[in-house]
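One chain follows as structure tokens, the form predicted on its own.
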Amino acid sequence: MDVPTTVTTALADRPVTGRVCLEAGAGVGNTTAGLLKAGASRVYAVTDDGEHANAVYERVDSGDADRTAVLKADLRRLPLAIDSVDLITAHGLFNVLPPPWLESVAAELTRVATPGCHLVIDDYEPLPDDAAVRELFALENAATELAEGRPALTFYPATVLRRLFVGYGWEFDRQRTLLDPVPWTTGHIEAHAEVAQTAASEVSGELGASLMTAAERLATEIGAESVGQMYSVALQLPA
């Protein structure tokens, strides 16, 4: 299983062997294919997404299959028991939860976490002022608040998280950058261009016409670009 280098550099120092661990927001399963190849005794990737549930499974060898539990949930209320994860990872999740979901994904980390849990975040530190994507992801986050209520992404400072984190009694262990600048490939604008116009889509009249075509046009306008931080945030419960 080829393993992204931030998924690599972000566990180096974390103990993984014959560790249970947790992969929350396991998107297309690249923490998951990461644990497993530094020797997890078990991952649970959880995900509220089936697409991203198929993914995984195909994503993961058939070796190590009987390692691997792919959970269909969502993070406010994970179907594991109460300390059971002795490892968490957060790779790019933090960025698709909206605020007022933070304080409950936190508590529920945390209870299935055993004593001495380690947790390991990785996200995006907000874009500058003067980054073309700026413009893309604002105009998807007002397009999916018209059709859905809420944004679609949120940059939450590495401090947050941390200062999230330690309010439920965690202690920090280490931050360090992942990637800088960030590439937004032409197939990551392509893909945010697409969620925006799904989401213009559902928005009636002339406005949801209107944020379709500016989606379409900043996409184009954009192409690729290489601008921000992705940063990697260590914390453990005591022991």
The other form holds:
Amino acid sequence: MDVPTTVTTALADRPVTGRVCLEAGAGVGNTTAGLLKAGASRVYAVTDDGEHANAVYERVDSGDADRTAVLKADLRRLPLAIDSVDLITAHGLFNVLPPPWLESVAAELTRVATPGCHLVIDDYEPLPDDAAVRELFALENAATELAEGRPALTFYPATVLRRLFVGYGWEFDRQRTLLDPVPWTTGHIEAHAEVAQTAASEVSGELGASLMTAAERLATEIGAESVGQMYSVALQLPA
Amino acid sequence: METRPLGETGHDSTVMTFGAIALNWLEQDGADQLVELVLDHGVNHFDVAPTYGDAELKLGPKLRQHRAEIFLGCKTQKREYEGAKRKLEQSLTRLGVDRIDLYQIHGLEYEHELETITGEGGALEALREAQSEGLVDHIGLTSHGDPQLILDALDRIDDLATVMFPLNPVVAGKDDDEYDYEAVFERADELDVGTLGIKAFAKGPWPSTDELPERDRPYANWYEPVDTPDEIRERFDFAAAQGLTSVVSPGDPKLVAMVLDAADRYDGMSEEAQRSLIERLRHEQSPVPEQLHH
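Moving from the form predicted on its own to the form predicted in complex with its partner chain:
Starting with the chain above, the whole complex follows.
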């Protein structure tokens, strides 16, 4: 189970060993793998995506199965008790949360956190104006707004998320840069183009068709691009 | 060009080592020109082996002319006393010099080889004898095999001055022990053993010969190399930033000038940029340690 260096770097100065952890927005389980490797006593890997839940479940080594619980759940309504988690990670989570969700997710993560709980938020700074990938992400957002009524991606500056959680009683601990630049590989670009195309397929008429064509064209034109920054912000609840 | 102490040898090696296998693909005039170019850039550490075609012979003339400026590494693939002694004599003759600064056990791949090398009548005896006779100054080891085996060798051979092993962002992004050359680097560093990095420029294994026959491969490397100035510089910066004593240039002469340029301009690489490179490449295939023969 390869753990990305972004995850190991973000966790390196956090007390993971023996802690009950929550990976908020598990994706394919990169951080779950990192938390298990770092000695977490238990990891709740939460995702609202069934495919991701299966991917995380399959990724966890059989020897770690008794330390891992994959939960398919909404982060705004966690099936976890008050004061039950010692360390929370949100690695690449917030960029897929639309702005109206921020408060309810922050409130819910705070509810399940023990006094003294650590929180690690790893995410992307807004992209510079001249980034080619911005056009693809804008198109992806347009298609998902039309299809689902919400954007697929929002890049929140580190200061915004930091202040959000400070507002819920968390104390800022440290910030570091994980990636500079961020490598948007061909695989990433194709995955984003596919999200845009799937959304565009639900948009009727010529508009949907043109969005699909544009997504394919952009993915081909961009190929891969290294641009922007990924940050890690760590906070802690007063004990 | 920046220099760094080569372990406890007392020598400061340039952050780039010239892999003299590149000379094998050139005529003598071209070989002479390439050595002059490398020396003009200040490179002071050369590495050659009898298995590199006629690279030893082609290096000879310029090596003898500039002997004082060059820290010379050579190698043997022999595992037993007699063979190693004979190969050393052959290399001295072919190079036309009376001393090799660093003589290395070449291409360690299997546990049983390590047993033979370190056992009675093993190659190490020949190397230590040559050292006492002044034919060899320091003893080293090279491998692109199992990192755990290299760690074993570091534990068992206490007079190793250097170790040469792969280090690049592709292997750095993989967690399995079979790719853990970083552990080799860390142990060598703790022991103050000089570290020479190979495969820094490996993009991946070549496609199968059905897809790309050997005669159509554009570079004389046994792996597919990165080949643009930016990629070469990025790979050089990464390898040098890990703290290796020196990064060995790739085997194809067409790439050497770009590596020289990268080495000249090396001024560090931030940790976040190193991670960016690892993240970009960590799902790529690595030509080490699967393809062991070169």
